[in-house]
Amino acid sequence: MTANKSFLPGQLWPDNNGVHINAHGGGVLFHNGVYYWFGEHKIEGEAGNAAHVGVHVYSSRDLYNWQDEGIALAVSDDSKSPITRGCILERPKVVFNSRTKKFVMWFHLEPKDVGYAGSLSGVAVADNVTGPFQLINAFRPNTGVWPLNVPDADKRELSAAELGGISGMDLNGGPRPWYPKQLLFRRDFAGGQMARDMTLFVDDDGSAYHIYSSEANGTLHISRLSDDYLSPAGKFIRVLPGRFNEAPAMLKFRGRYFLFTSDCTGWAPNPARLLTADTIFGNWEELGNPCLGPGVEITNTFISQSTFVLPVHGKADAFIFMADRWNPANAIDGRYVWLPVEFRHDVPTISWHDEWNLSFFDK
């Protein structure tokens, strides 16, 4: 087959076998000169919105052409396994730990047949970049830990009266005018914080962070990981309580942190959001929609939702905004929207390109 020489956002993207790449909600790891793309393997129809295969991995040296490397993490046929076939396994991200020489995968996990009530984090490890990865834990993060950036007066578990006051609320993951934005992290102190849409970010000093939608999607958490990247380190902050951000994807540019997110509108696309802070545990502020250009497409993030920001190796200040066009009626037909990040006044922006290649970053 003819080798690809450019990106065609939103179009079918065949792998080396001529099959549309099956790595949804994914992320990319650059290791030893090769890019590895990990993502959710979907099957046809609505059934594909649950996990029936696992996490797929592909490899590439040029980012245009991808070789199928198989299933990095397989679901289990054991009904007692947290990742039994039919569970919900979303947004897998893989990082390499230079200390332990292990590849570490984190993902959002919901046990089979409970909807999104579990709000768990899954952690798996492998000796080889393409796997096989083995699940080592499934849990809610930061059990028994208070956020660093809340007043001491709020560092107390809910009283019986407070708990009763929220027990009947409809908190299904979307914005609510009555959302109790200072209560849910206290409710979940003992059992661990809810963790849904997520990404991983490794800073320049090797410290790693788990960034996830928490508190019924109402608040983002940024949580430092242990030195081996296998568990929370016991330090996290809450970001924009009550604002309802999901689909986090982070980059660092000239010492400043930027976080792409979206609103919580289910499978339907919505305007992207851009958050920024001087330090990763700093005061995060919202900058608005980073998408630029004419037409309604900028109000729905070009009919997509963020999943990862990919640094291009060997090119200074070059990043690719990775996003998904979800198709819940036929999950396997989800498409990928990869667009170059353009910096205007040192702020990342995204514009539409029908076709583009890496020479864009040579301007």
Contents of the next structure:
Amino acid sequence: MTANKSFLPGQLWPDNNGVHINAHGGGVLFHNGVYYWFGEHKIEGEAGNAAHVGVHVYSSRDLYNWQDEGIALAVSDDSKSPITRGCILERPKVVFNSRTKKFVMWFHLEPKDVGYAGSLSGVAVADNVTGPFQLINAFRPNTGVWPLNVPDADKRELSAAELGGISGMDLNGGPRPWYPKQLLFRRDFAGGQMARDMTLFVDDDGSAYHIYSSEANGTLHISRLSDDYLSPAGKFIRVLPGRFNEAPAMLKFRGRYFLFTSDCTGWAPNPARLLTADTIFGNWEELGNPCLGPGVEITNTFISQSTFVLPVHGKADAFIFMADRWNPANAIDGRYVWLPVEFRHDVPTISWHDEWNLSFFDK
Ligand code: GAL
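Can you give me the structure for the form predicted in complex with beta-D-galactopyranose, which would complement the form predicted on its own we have just seen?
Every component of the complex follows; first up is the chain already shown.
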């Protein structure tokens, strides 16, 4: 096996066995000198868009060469389990809790055969970084909690008339002109907020946040986690209501927060977006498309969709934008688009590179 010496965005990426890495919609945890890449294990064909195996984990010291560490969280053979084989299990992210010494995984979970109507968050825990992770919860977050950034007048559950007004609405699939952008969080107050595309972010002070597309994908939520990272802490904000941001991936640069997101077009690529705020629960502002360069690709995030921002250990201001080039017809053949984040006037941007390596950050 020849060792990989660079990143080749969009190409097949062989692991230590020469097999294309199978960790889609993933994220990376750096722990004790080693990077661990967790992602959705996909199988061949359209069937691969659902979970038949679980969450795959790989390890690496150099970010180019990844060793297969097996399945960190396996789907269940028990048809009553929330993660029974054939459920939808997407965008897993793992963090380490230094107080409890546990590895904590959050993911977007759809119970089997409900399409995307469940909008649940799954939480799993392990003592060892590569697992096995055990599922401890599958639920809608922030039940009975009002967002921090809505007027007191909106902190009331929907009336029967308001509920009737939205009950038959088709909200699936993306921006809808009739999307009721101030109603869904009130509808879901009692039952918990919808949670689909997601990431986790651990801030410098150890506080962790669950960032998820909520309210039928129309509105992002940023939700503080409890000190053990196992549940919501009961504090969250709504970000850009009705703007339909998906695929959140967080970066902190010189004290400022940046969130890469996408538009909401299913597996099809679309233009990335960059959001920023000076505090995590602050006012989030949309800056536009962070992708630069000639050609049509920049308008579609180089034919990919964000999943995570990977801080490169030991290099200042070095971050890798991680994205997925989905292949829904043959899910296992989805590709990875990893590109270096380039700061222009202290704002992160992304340009295409056919091939690049970490010396990029030494410039
Ligand atoms: C995308 C989302 C993916 C997956 C897909 C299903 O918009 O980012 O994670 O849920 O839709 O169509």
